[in-house]
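The chain below stands alone and is given in structure tokens; this is the form predicted on its own.
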Amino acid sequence: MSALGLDVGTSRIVAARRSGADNSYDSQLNAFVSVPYSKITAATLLRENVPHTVEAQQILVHGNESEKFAGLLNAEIRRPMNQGVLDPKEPDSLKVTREILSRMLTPAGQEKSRPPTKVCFTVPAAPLGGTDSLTYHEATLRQTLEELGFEPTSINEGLAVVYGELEDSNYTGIGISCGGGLCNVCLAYLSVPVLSFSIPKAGDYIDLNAAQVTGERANLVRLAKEDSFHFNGFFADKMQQVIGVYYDDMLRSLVAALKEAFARTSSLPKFNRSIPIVLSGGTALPSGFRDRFEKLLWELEFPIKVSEIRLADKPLYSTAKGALTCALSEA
């Protein structure tokens, strides 16, 4: 049986496959934009192989191409997901999610595999101190993947980071995924998740708040953040300075949540050695992110001895890699 790892994130969907001795990755923006319908536009997009769905009087362009069209139309991209889960307020969320997954996982002309491919997909952890249910999100993704001909199982996003990055410590340590909608955290001991939680301050929090201060579209803030932001204390313009303010607020919230979660948990294992922390996700990409996180963590009295804090080798692909590791172990 073949296997796939699938990171279903608020900002991006990443699929991981085993290719020989290495892994290969496919990444698409988990986003779309609507353009007015015309037969000429629909036919042109089809000829150019631009991912889209025709619906009534609009065409939904999704995936990576949505960013280009949003720029041309001076419009915000729309998201099927919000804060780590499918957005019930977005009427086209299910349709777009299914289309993106279908194109990524079952390319045109490829029949559904027999026997079905094992797919391990990521789901977020419950919010720290919250009671939000993730049942609808997880069940809907599972149903969608089954309808596409796959055999799906789910994995906690933070645990996927542990599986993807901490094999050398026997899957013992803390995996942190800093994505678009959420920061997910998991402490695992010998691959067993001991503590998992999420906080809603992540990439989108930075983008939306910086957009309000600067008057720019959130998507433009995201592009500026991904293209040129770094932690050095000197900012070339107001945009970079504002992004820095909200990045620092996000990191302080993450570190405070770590301390709170570990302090309130009475069943932590007694580690006989210090454990590693690995950071991943698109929001962890800016130069200096790891150093800033480490400095803030050491300012608090963290209750567990830490051997190292490092950035994943490929932060954007880390959770998909861990999901693939899980799928391969069960294939």
Ligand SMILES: Nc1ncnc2c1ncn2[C@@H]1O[C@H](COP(=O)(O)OP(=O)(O)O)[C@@H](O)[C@H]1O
Contents of the next structure:
Amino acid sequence: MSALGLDVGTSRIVAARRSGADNSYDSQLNAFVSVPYSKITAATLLRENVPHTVEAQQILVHGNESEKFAGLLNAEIRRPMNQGVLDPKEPDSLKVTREILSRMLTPAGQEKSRPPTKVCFTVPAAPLGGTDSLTYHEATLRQTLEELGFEPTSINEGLAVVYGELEDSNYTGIGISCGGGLCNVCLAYLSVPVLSFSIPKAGDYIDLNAAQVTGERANLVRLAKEDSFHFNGFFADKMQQVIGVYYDDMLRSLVAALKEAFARTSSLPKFNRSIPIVLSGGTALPSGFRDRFEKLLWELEFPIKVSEIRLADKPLYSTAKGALTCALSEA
Ligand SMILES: Nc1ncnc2c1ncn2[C@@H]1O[C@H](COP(=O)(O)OP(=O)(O)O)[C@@H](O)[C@H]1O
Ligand SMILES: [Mg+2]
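In place of the form predicted on its own, output the structure of the form predicted in complex with the named molecule.
Following is the full complex, with the preceding chain placed first.
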């Protein structure tokens, strides 16, 4: 197959491929743990087919298996990315990113294709009002993919959500991806990005702050959140109540940023019809998320006419799906 969509997220990397008339998705946690090197550990991991890299002093277990190992060994989960971009403070980030990508994109025994497969990978937008440079992150991913034998192009993450979910409105509307490190937003008009930005509050923000208040580890908060958090509930459980507070805080920041971004953009196209908003990403999964977002948006008197607000069909895969649409259009 000559095209691949790749969502490189803070928490998860998702690859999308076209298989027949459908898409297939493959996802790995963008995480790793380091265990001390020993010959027997290396041999055991190999026998069990656990994805890992062997070094002189340590063995790095990465991807989906890292979570289990962190639990078993009481080891710290480490992550190559933070807040949407490669973490310059994590010394092993490049090595691990390269390993995870290599295993996901070039299964063992598969030859590199000639001409090279097109890969479209997602990059976050700059923070609203900020000037953070995304150049390092984007250029490094591009280089890594080239070294692995691909022909990479990049796409803004919010725009990928529009490509993935808003075909029926001719790629006009607002795509929002609420992930681990960031929420990414893009308004597109007939497939052209008009306005995009990110905010640094998303799943990790909720986990870290709820952890601080409850005195629990952030990873435990995350598991409790993913397992049972929902909106509009009465919280018998202290932890769920605290998670609710920070979820609300995140959503308020998101809608406030939307309003501010639209207010400061003077060149908005004159929409002659109302436009849809689509919500995606792991943080959009809890039941009631869409309704809460809608309520807060109306409270703020959003300046653009909105036809509908909907949750993506497969929120964890929207971005990769849109990146694949982009790669296929150029293949
Ligand atoms: N069922 C769930 N309920 C609430 N949050 C979830 C759920 N599943 C995943 N998440 C959260 O979604 C975030 C990851 O979403 P994802 O879209 O994969 O992010 P990224 O693009 O940053 O890798 C994490 O903060 C994770 O805790
Ligand atoms: Mg993502």
